[in-house]
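In structure tokens, one chain follows: the form predicted on its own.
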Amino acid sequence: MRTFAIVNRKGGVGKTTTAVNLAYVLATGAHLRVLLVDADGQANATQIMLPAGEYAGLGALLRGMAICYDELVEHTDVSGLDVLPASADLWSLDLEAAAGDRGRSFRTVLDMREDLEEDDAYDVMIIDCPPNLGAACVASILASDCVIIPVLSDACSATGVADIVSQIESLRAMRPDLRVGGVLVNQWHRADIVEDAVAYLRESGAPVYDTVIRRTDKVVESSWSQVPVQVLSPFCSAARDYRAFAAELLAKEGIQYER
């Protein structure tokens, strides 16, 4: 089972957006077994995949309260796409770590992860951080082979990434597999600002994937409706690039798939 934690530290980039749709995507394209953690006590994501209602959720797990993650895990109506819910408790996680046993709570999804592969329960793993290093998203990230990390072409989302990759290298102690997938642009439009942006990201030194996700208001629209933007115009441009960007992940990291 192949895992990727979507993180960056600030809000409003497109770290949902992306986990949802890159989710639902390798479900229904490439016909993979996809476990989406909502790991953000916003539960966006949560909201999107799932009818309302209240869910154990991530909070049970890192708290130790569940022992199994079948007790936690929701099917949605997408096949082959099921969803560990956020909890609204998982803003009050990072008081208790810090009083508490914080190496557990950081080892607990790395924990779930190694049962779900001992299970063969899914394919591939895609965790929404929020946005910060509590623990929640460190616990996220040390579960996983890999960091996506989204960003916009404004200043302090473009010069803040090298603070974010160091961050991450800084786990490493920990999770020695772990590296930095890329850097996903978002809401790309044709500006010289915008390309001047890229540009640096690219000269960065850190990983730049190729696929830009450009912006539409259907992606407004997709969050006001709480549906994937794939659902709601599956041919608008970001939903496009959103399925481009799977297939070169795909092909980055050699997982097979039915075509």
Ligand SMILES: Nc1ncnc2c1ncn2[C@@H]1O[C@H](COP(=O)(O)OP(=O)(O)O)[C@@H](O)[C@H]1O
The other form holds:
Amino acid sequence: MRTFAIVNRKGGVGKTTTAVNLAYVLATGAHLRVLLVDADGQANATQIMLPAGEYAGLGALLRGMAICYDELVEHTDVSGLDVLPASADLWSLDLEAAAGDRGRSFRTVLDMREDLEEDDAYDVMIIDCPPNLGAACVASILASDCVIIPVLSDACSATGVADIVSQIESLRAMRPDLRVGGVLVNQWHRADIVEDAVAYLRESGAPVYDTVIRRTDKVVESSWSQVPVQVLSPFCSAARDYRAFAAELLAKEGIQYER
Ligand SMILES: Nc1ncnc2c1ncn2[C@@H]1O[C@H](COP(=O)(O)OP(=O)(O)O)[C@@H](O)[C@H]1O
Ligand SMILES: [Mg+2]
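Output block for the form predicted together with this ligand, input the form predicted on its own:
Everything in the complex follows now, all chains and molecules, and the chain you saw is the first one.
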């Protein structure tokens, strides 16, 4: 099983949009078995993929309250796509982690990953991270092979990206296999400031994916309707871009799939 964490300490850059649409495309287009993990207490990915309700979710896992992942995982109405929901109590976890045994909660997602691999339960796990490097985010990164960093196309400063890359690399002491897969430029549109920023980012040596996700109001509409843009408007620019990004990622990571 391959695990990707979608990470940026900034909010509003497209982490949730990327996690949800990548998970949807890998399940429906590539016929992979996908687990989408919602590690953000705002629970946006959970609200998009599951009916409204109270879920024990990732909070229970991080607190060591779940005996097995299958107590927490929910099926969606998309074949091949399951969700480990966020719970509102993810908010308070950092306070507890700071007060208590921080190292124990950091290992919980990695432990779950090992159980999932033993059971051959999924092909891909995608983790939608919160806009901070709190306990849920660090535990998620430590369970990942590869980090994908979405950035806004008109604010993708090379220095900001270098900071995130070095923060992730500092976690390699605890997980040596961890890699930064790349930077995914989001909300791309034709404007000098955007084209200059992206060129500057590429020249700075940051690992930028070839695919960029175009800006379209269809994505905003899909957030309001709480569905992936793949469902709301499958042929709009961003929906097509997410399919191209999924293909780029599968090829770069050497993941086999059925067409
Ligand atoms: N390609 C895009 N075009 C237009 N709006 C977008 C695009 N990607 C994301 N958005 C909008 O930007 C906002 C933040 O996106 P979101 O995925 O929730 O970011 P994050 O999870 O990083 O906070 C949402 O309202 C979303 O609809
Ligand atoms: Mg989000």
